[in-house]
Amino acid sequence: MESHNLKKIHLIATGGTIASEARSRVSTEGYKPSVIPVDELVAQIPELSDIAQMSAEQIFLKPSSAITDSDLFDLSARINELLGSDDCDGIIVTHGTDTMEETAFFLNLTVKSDKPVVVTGAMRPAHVISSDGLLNLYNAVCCAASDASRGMGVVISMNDLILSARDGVKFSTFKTDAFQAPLYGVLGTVRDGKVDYAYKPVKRHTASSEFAGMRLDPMPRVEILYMYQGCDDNLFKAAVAKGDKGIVTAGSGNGGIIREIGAAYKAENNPDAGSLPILVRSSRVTTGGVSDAFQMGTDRIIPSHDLNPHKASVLLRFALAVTEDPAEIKRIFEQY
């Protein structure tokens, strides 16, 4: 195909695994985090240039554990500012796997453009046996520069499959598998270089966000606690303490919060319980979500649906900037 043919994608290189070297080609783990440049990542793949008109920046080089909000919103803004204009068709965003979720889930939400955004990164570092970030990076190119992945939102590209940035999670800690759409399954697939969509995300993302192009300094507090057996509500105390404006639990079974804290939610017993934070349930449980058959006795408090504690917490913090009525974050987690 001839270049002017091709789609114009442009990489956003954050770090990552992707970009980190190992310690010999047998060595998996315990490699030197984030040193690769995105310029020496793409000489890598020349065949890029057979799918697309590629260009390339290195927004930051830092593991995903150490992204702040600051580095989130530059992100954004910066697809944003590219997506905007007639000379990009679609992102790439290299980024590590520990909070990838987190990221393209921010994205998602603040993304003000239905062009393709995807995010990959790799299980394995650079040169060793069986590294899966060149071909992760083929294949999001692949993904982004299909003309089916328009409207998708923000999706993720991990080890052929291309799942909604709303439902990917990570779901092992060393296997090249490890980005799973536990509940709905993924949207598709990229197989030999072709991308093939089997579902569209219905919930509200990118382009339809209330939140697209949002930037936020600071943004809201909002703390996770887990649940388990034996709690106390110490931590609880000392997030209303502290001012955050919201708490998410990752609760047991279908989101079940300790009955002290339930408690304190109820103006019989607290003469302070209308002025507590916002607390999403969520469920530690992989799978299956939250519902609403818990009546807690106040509007303070409501139900996840499927997202998960730190996919929760992301949302709360967005819905909280822009409303502190409970119904109007209700409403916020039933659409999104």
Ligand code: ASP
Given for the second form:
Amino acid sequence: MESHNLKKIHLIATGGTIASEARSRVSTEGYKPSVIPVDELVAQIPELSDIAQMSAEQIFLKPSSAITDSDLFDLSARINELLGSDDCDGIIVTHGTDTMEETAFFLNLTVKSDKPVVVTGAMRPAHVISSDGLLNLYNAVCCAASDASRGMGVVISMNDLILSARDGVKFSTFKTDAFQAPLYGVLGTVRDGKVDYAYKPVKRHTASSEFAGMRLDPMPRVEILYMYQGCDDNLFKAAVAKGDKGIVTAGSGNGGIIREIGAAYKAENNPDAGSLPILVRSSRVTTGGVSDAFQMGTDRIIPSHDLNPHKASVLLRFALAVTEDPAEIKRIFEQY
Ligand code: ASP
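What would you give as the form predicted in complex with the named molecule, now that the form predicted on its own is on the page?
Okay, now the whole complex, with that chain kicking things off.
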């Protein structure tokens, strides 16, 4: 194809294992993190110029656990600026895999465009034998350059799979097939450069998100509390005492929370029940989600449906940034 007919794809690099140097050709861990600049990364795949007109920038270079709210709003604003112009047909974000779930979901809520946004990374550092980074990046460009990716929302492209930013989760701490969508499955695949979708997300995202284009920092604080046998309510009380507006529980089973926390939300037990943080019940179980079958006797406890605790906390923070009305927050959890 003539190069001027190729899609204009812009890569925004943030760091992560895909930009890390291995200790040796056979060492997959203990590498030098987030050190390879984006130009060096792109230069390693000259074949990209056959499938897209590439441009690239380094927005920051850090491990994904160090990414802040303000980094995320900068990233999202930059994507919106680029996608708002005819000079950009799609975006790739390279990112550490550890918190890729949160960033992808954050962008799914804030990108104001139907154009493709594809997040990718690597489980193995560069230069190690069988490193997955370069093929993941090549596949992500295929994905971003495909007309079929329009309207799909932000997607994660890893290990030949295309996952919705909403459903994709990191499922393994070391395997190259780390990303899965355990409840609803993957949207599609990239095989030998060919992009194929089988499903399309129907929940609200990107252009149809009420948060698209918003800059809401500083975002309200939300704690995630893990439920387990023998757990007490000390951390719950600490979150209330420090004034958090929201709490997400990584509950047992179908979002189970300990009795003491449930009791605190009942007006007959606690005169301050009506001013406790909104509590979103998620689950520590990997798949199945949380139903609204339990009647908690308060409108301040809301099920996360199938969002895991860290994705539920992203959505809860957005919700709390625009409203304190429990009915509105429940509506938001039903729609996204
Ligand atoms: N191990 C991580 C990665 O996959 C490091 C990070 O999340 O930045 O990139």
